[in-house]
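Only one chain comes next, encoded as structure tokens, the form predicted on its own.
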Amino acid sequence: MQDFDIIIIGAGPAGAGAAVTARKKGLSVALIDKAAFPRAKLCGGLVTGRCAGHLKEVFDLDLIPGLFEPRRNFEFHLGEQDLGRLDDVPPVYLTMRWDFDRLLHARALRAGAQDFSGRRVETIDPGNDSITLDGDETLRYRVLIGADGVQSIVAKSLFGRAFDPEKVGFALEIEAPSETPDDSTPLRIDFAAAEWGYGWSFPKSRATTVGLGGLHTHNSDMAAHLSAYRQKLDLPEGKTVKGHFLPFGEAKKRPGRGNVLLAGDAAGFVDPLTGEGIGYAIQSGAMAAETGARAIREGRPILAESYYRAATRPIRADIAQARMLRPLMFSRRLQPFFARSFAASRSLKRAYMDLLAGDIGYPVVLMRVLGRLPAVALRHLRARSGQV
């Protein structure tokens, strides 16, 4: 049996920013992934300038040229309708998860950390704080960070599911060929591709990564959305289709309980309107590990979640901001206030864009937005805002 201070669930970027944040603090940690690295994950790899600002701080990482490719243009639509163009925005970037999450693994091991990839967690013992691999290997903890994605083990230990199946979202993608783009090549957003959600097509320069994600109980036939976006954008059929749940914007208010914590996906740290998702994991990972550590140092690992549930406030005040939000883009009675205003209006773009970038936050968006409704919109995404 192995004695650490922090185990970490989970090698993505959550995983590898709290494992690399608990090595600096001078903890032994244990970080444990199912799969060997490096490895497959259905993301559309969008790295935003929230997110470039966490690479640094945790990882003291650059946006290394060819690894991430930057984008300075959007094309933005919805349905049949052309809701402009936005060019020379705040840049964001493009990245491949197999070579990214290669490298923010490397670096947690780097640190520190004692590699566990390849390993699939059997049994998790809160009681005990311990928990068994595969092979009848026990390691006990005095934290753990749960950092294992959307349909977390570690959560299912704490709260008996991993996430609530009538709010939880999914998501559709595939690797069409690269369309051999440069820094010009406009990235596009297809506003209710499926309801309640979006679709998203990012040319990268090794493929195309074209999906389409929208609210689970929303979308009973999600393929048949993902062949009418692939005709829409004259894609042939054929290719490997990739299917995940995802923690639509449902963050959760407990994001762990005592000693165990969760972070990223298990937690819910998802932006329901964006689908940004790397820059609170990275973030989240890193809080997790530093209020583990500052519970550690006091002698009370028992105070770990309080610690983390106080830090991770504005993540979770940021979500419910978006979720306010999101009726107006998704709900089918108010879509045509939101196509109005967002065709008409560069502002709004911008704003889009810059939320993206980090520039400005959702309450500086909520102003713009509400501010341009009328009445009876205002008074129905009040109502509906509560209901999904």
Ligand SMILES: Cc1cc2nc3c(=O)[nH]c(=O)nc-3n(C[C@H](O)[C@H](O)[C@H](O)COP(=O)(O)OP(=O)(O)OC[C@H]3O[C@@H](n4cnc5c(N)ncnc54)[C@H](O)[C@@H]3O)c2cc1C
The other form holds:
Amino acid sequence: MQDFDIIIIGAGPAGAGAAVTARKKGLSVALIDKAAFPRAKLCGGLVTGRCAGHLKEVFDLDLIPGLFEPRRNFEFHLGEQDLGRLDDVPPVYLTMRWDFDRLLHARALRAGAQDFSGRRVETIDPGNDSITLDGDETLRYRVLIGADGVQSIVAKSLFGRAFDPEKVGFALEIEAPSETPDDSTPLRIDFAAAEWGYGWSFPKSRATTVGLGGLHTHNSDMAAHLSAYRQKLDLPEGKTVKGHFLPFGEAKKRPGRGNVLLAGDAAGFVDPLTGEGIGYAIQSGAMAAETGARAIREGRPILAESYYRAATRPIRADIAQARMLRPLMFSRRLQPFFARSFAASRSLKRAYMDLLAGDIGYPVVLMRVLGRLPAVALRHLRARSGQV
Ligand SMILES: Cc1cc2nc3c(=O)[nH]c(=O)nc-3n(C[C@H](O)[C@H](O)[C@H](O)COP(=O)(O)OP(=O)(O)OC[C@H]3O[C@@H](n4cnc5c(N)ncnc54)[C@H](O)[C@@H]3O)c2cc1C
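Alright, leaving the form predicted on its own aside, put up the form predicted in complex with the ligand.
Below, the chain from earlier opens the complete complex, with every other chain and molecule after it.
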């Protein structure tokens, strides 16, 4: 049986971020993933400015050309309605998760994390601070970090289920052909392509990632939405469709228990409007390692969750504020108000881009949006927010 200060289950952005941070603190780290890297991960691969900040801070990673393709132009649609374009906004970046996650994983190993990739965690025994891997190998931890995604077995072991099926999102994606895009090729967002969600088309050098996602309970036939979206974008049928749950703004109030912490998708840290989760994954992974290290240093690993809960409060506050805007962007009743304000206002579109760039937070966006809504829409919004 091997002992580690920190065991991390899941080596995506959250797990790799946790591993690098824990190694900087001089802790022994086991980094486990059931997949061998590189591995596929369903994702649009949009790296926003706020995510880029976390990449730099946690991995000291710059936006290397080739791996990250800058884009400066966006076009927005709602059904048949053209909501306008935004050109020359602060850049966002597109990446392929196959390469991106491989790089982050390699950084974590280079920092000194012990590699357990290609190994599946079979059981978790919080009573004995141990886990069992396939092949019956047992590892012991002082702090365990569950960075094992939306279907987290660590969350299941703590709370009986990984996510609330009433609140989770679901997304479908295809990789369509791409026509050698450059940094002026627009990214396309379609607000009503799915119920309580949206569609996207992100043209990258190797492929155009086309997808749509929304609240699972409101989209009993997501495949039909995708088919309609394909027709709208004039894409041929026949590409392999892949689906994945997305904890679409379902942040857990308690992101762990005692010396067991949940980071990234396992904690539900995904933006409820944009579906963006890579940045929060890196940020929360690093926070889990930092607070875990503090609890270990103090000789009280059991306090890790209380430190971590406090550290991640700003992430949960962000997500809660974004949820207040969700009915406006996604409910059929309020969408016409949103469409009118959004189409007419360059500053609202700009606020959306500044948010993605990490230059402003949701409180500022909320103020700008609420300031533009007619009283009737505000009343509807008040009545609906908190319900979804
Ligand atoms: C269709 C779609 C499009 C998206 N587009 C974007 C986007 O454009 N931009 C963005 O920022 N976010 C996007 N997201 C969200 C983003 O993909 C996630 O928020 C992000 O990957 C979370 O990172 P993570 O490290 O928490 O989890 P993951 O990246 O899911 O990594 C979890 C890891 O845990 C491993 N694992 C799971 N169970 C076990 C086990 N039992 N034993 C060992 N290992 C295990 C898995 O193999 C995996 O490698 C999208 C999501 C979907 C579904």
